[in-house]
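There is one chain below, alone, in structure tokens, taken in the form predicted alone.
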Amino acid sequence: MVLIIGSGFAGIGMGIRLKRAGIKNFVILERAASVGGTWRENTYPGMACDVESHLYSFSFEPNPNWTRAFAPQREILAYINHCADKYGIRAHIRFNTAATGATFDEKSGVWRVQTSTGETFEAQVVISASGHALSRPIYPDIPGRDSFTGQSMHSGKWNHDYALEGKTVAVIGTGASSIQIVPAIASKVDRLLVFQRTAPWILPKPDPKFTPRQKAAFRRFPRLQLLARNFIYWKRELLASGFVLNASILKLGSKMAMRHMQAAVRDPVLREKLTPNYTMGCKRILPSNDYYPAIARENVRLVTNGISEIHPHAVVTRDGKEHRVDAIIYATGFEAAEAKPAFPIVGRNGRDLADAWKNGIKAYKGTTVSGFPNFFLIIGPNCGLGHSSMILMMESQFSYILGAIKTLRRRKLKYLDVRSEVEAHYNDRLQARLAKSVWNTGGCNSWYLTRGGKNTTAWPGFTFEYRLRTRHFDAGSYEQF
């Protein structure tokens, strides 16, 4: 049996690939009562994808009915549900069942996975499709944070029962979620204080609505939608050259971003605060047409002095000023570079995955870890992208994992375990490439890097390169038993 953990894009997509390959003996464990993963959990105002809809979808299941270029959260969640239903995946899902531990038995070649319901599953193959990022919120380590008596929430755990209208609200952080939240709530609140540590690079967001005629054309002529997808794909691959080669395209992007900001913000003092002091691409480049106009509103104030502590009714900045607020929204992201396994995973010789990753998360091709046979990660270490759709990486991994499963069955093996020297060589070369990338050299502290400066998150190349590397399962890189 194959056991998949998680029913977001990764889990649903892997299930579909297994069924299409004739493998029907699989179970998906889902801790919640419904599918969707990140797109189910994150429901903050203004949430939308920052990759165009035609590319942020499975290649085998194009959707001609997207309402706009960049789909909002509710449409993406509906798309995941559609895929689960169309391909009969829902029957394989055990809802309200979280994995709580996994142990590998070398003698039998079987993983035993404990769950929150008390049930234990035995599987030859375990696939972690819950992601190592964007699932566990990070709260800033600010003195007094727990003393705040008003409403506080993380962008990933939005409280829809709390009305923001007429309130004085603080948003801490200016990353991907903040630039969507701020415009969505700025006109509703009485006052909005946006606490910025580092100014983001923001580009215009070409986000037109699709007309009924356009959607009809996509339905009638599927190749037209494929052409649109391919255009988006290659446009974004061009951007990747700037990240890994420090190409001049980033300089052009910087000029475009500055013009975009200057057109929306007239106040020179505010402009200076909004101007990034690091190379474009070092942090994620963000698309938005309405963030700068929102920041320039009379009831919105950008605070850049830095937070020193939080009092029961206020956020205090380093200049000693107390900013009284009714609510605090933490738009401070998720665990990524410093992520650890969500539950104990014990492989060969009693080795714990958390211990194996104590010096930083790593994997071979972002998919397998030496000492943990028949255990696969989807969107594991160094599979992250700064320029394109993560679904492209997922689909590459689907093919690679399916190749491993077919190898196990064809050769009648108990298990496959990536060779430690192969994993080490792969990661040494990976880190050497990353050392020259804009993420490592751009002069910023980002979620791509650990506190020690190691990049455990980003893929240092083009998506087509990763697709070629994972196109065939390289059985020779694995010990076979």
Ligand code: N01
Second form
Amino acid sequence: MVLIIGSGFAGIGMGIRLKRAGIKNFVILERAASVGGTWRENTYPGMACDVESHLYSFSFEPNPNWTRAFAPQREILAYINHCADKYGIRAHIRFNTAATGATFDEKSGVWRVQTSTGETFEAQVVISASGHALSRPIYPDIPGRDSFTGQSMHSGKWNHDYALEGKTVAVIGTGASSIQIVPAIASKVDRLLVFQRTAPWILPKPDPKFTPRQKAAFRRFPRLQLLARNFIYWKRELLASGFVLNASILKLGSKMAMRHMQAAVRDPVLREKLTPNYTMGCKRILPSNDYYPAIARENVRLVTNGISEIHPHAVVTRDGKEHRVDAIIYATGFEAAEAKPAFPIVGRNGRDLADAWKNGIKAYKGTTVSGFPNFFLIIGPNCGLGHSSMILMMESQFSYILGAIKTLRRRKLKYLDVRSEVEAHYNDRLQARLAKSVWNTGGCNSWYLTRGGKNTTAWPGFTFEYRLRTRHFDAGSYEQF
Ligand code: N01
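If the structure you just shared is the form predicted alone, then what does the corresponding form predicted in complex with the named molecule look like?
Expanding to the full complex; the earlier chain stays at the top.
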């Protein structure tokens, strides 16, 4: 049996690929009551994908009905549900069932996975599709945070019962989530204080609505949609050249971003505050047409003095000023570079994955870890992209994992375990490449890096390179039993 953990894009997509390969004996564990992963959990106002939906969707399931170029959260969630239904994946899912522990039995070559419902599943193959990188919210370590008596919420855990109308609201953080939240709530609240530590690079977002005629054309001529997808794909790969080859495209992008900001913001002091002080691309480049106009509104203030503490009714900045607020929204991101397994995963010789990762998460091709046979990660370490759709990476991994499962079956093996020297060599080369990338050299701190400065999240290349490397399962890199 194959056991998949998680029913977001990764788990549903993997299930579809297994079914299409004729493998029907699989179960998907889902801790919640419905599918969707990050697109189910994150429901903050203004939430949309920041990659165009024609690309941010499965290659085998184009959707001609996207209402606009960058679809909102509810459409993406509906798309995942549609995929689960169309391909008959729902019947394989055990809802409200979280994995709580997994132990490999070397003798039988079987993983025993315990769940929150008290069951134990036995599986030859375990696939972690639980989006370990961006599913656990981070709250900043600000003194007095717990003393706040107003409403606090994280962008990833929005409280829809709290009415923002007429309130004075603080948003802490100016990353991908914040720049979507701020414009969505600026006109609703009485006053909005946006606490910025580092200014983001923001580019215009060409986000047209698709007309009924365009949608009909996509339906009638699927090749047209494929053409649109390919155009977006190559445009974005061009951007990757800036990240990994330090190509001049980022200089061009920086000029564009500056013009974009200056067109919306007239106040020179505010412009100064909004000007990033690091190389574009070092942090995720954000697309938005409405963030700068929102920041320039009368009822919105950009606070850049740095937060020193939080009082029961206020956020206090380093200049000693108390900013009284009714609510604090933490748009402060997720554990990514420092992500640890959500539950104990015990491989060969009783070794825990948390222990194997104590000096930072790492894997071979972001998918397998030496000592943890027949255990696969989707969007594991160093699979993240700064420029394109994560679904491209997932689909590459689906093929690679399927190749491994087919090898197990064809060769009648108990298990495959990536050779430790292969994994080490892969990571040495990866880190050497990353050392030259804009994430490591661009003069910023970001969630791509651990506190010690190691890049454990980003893929240092083009997505087609990763596709080529994962196209065939390289059984020779694995110990076979
Ligand atoms: O989190 P972030 P996010 N005081 O880590 C700030 C994905 N995503 O939730 O830059 C003040 O990017 C921090 O400041 P600094 C996407 O991959 C995708 O926005 O560290 N500020 C930063 O501004 C994205 O990259 C979509 O100085 C503090 C912010 O909090 C990832 O999720 C949409 C602070 C955190 O930004 C995470 O995005 C949304 C403090 N003490 C998100 N501590 C798509 O559309 C932290 N900050 C696909």
